[in-house]
Amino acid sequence: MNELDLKVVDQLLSTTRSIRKRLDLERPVDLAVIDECLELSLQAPTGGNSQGWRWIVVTDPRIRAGLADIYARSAEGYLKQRAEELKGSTDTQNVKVYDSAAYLVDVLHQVPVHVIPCIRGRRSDDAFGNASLYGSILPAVWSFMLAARARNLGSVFTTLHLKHEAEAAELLGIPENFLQVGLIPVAHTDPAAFKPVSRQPLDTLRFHDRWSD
């Protein structure tokens, strides 16, 4: 078996970012490329090898506008609260994230492709069941986003529209026994957007054997 080029793999993993402001709203995305990314995502692990995932690739302007409207209504209160919390803040990283999130609300309807990952099942009061449900789709979601980044497609995993999940399900024709887990806007982007960012030091986040403060 050929060894992986760790330098290339590590670069992919360390530079895949949430892209909002640099999504190209004018350039069409070849759906064959989206399918390439989805094919790769299907190799991700899934609980019990159930493969209960479904993917809705939305390009119809009317449906994208409908999703963007749901997203905007879901985002309104949350973003207003975040704006208040960040007023006068010196935390430039969080201010930038809020600013880009607010920008996405305004342009989401123009992003050429919306990808909606779904999984068979519904949430419950059982922590194990919920973890298994989301654990059966989120690895595939990340694989999709990594594959998109490798093709210079920007994306961001969003969940705000799920405040009105039933309305989105009706718009998209999703049956009741499937759960939406997010909305991923996808578009071409400037390759310079893919770069490492500042994170907390590992030593402040990793414990050995037992939790410690």
Ligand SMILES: Cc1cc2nc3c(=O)[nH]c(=O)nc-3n(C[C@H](O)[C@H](O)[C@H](O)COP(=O)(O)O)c2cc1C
Second form
Amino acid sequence: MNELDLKVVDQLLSTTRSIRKRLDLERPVDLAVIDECLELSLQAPTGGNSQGWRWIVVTDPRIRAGLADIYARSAEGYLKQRAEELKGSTDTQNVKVYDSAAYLVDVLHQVPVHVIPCIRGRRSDDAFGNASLYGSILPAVWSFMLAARARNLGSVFTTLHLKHEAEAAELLGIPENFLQVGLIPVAHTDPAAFKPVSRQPLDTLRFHDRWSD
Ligand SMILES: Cc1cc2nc3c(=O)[nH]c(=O)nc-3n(C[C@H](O)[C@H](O)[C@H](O)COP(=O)(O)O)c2cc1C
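Follow the form predicted on its own with the form predicted in complex with this ligand, if you could.
So here's everything in the complex, that chain up top.
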């Protein structure tokens, strides 16, 4: 049982992408499969084993439309600025990300499931406190996305709607002592969407023993 098929595991880890354009907006998602993925995500670590996580699985079209509206208002300025920065750019990877991010704004209300991960606690000025807070939910978020990908569900971790965090909290009824950390649209996808991309070379990012330039 401890013998993992490294080929499969490494493929999962290297091909789980942010899926936006290939989200199937028509096909419903079985919520039992979302629960399966969430169940797996609960194996992630939390600070002091606090397990202060909560997950809101949104399928109600009115609430998805409300979130999409908040997201669109949040995205407006950001996308305008990115468009300026990318004008005439030959950086095809980032131009693609921009196109795809802009597309998501238009269709978010149609994505069948929105998952909102939340964590108990509030932000503070304390580095330890903030690392512990976000560190007690983001590993689980990524586990959820990996589990979804393994079931041919596409997803993308987004944070833009948090520019209007309070409005979204009210729409979703999130209590004061919990923090939403993102919005994950989830839908069926074409498995061909899952492929590796190029990243910066490790040698430019990893130091031994001490930071070096
Ligand atoms: C902290 C964080 C915030 C993100 N916020 C958004 C977002 O608001 N909207 C969006 O479309 N993508 C968002 N993304 C997805 C990134 O754009 C994406 O991960 C990146 O372009 C790399 O693409 P890949 O995940 O397919 O490799 C976010 C990713 C992270 C890690």
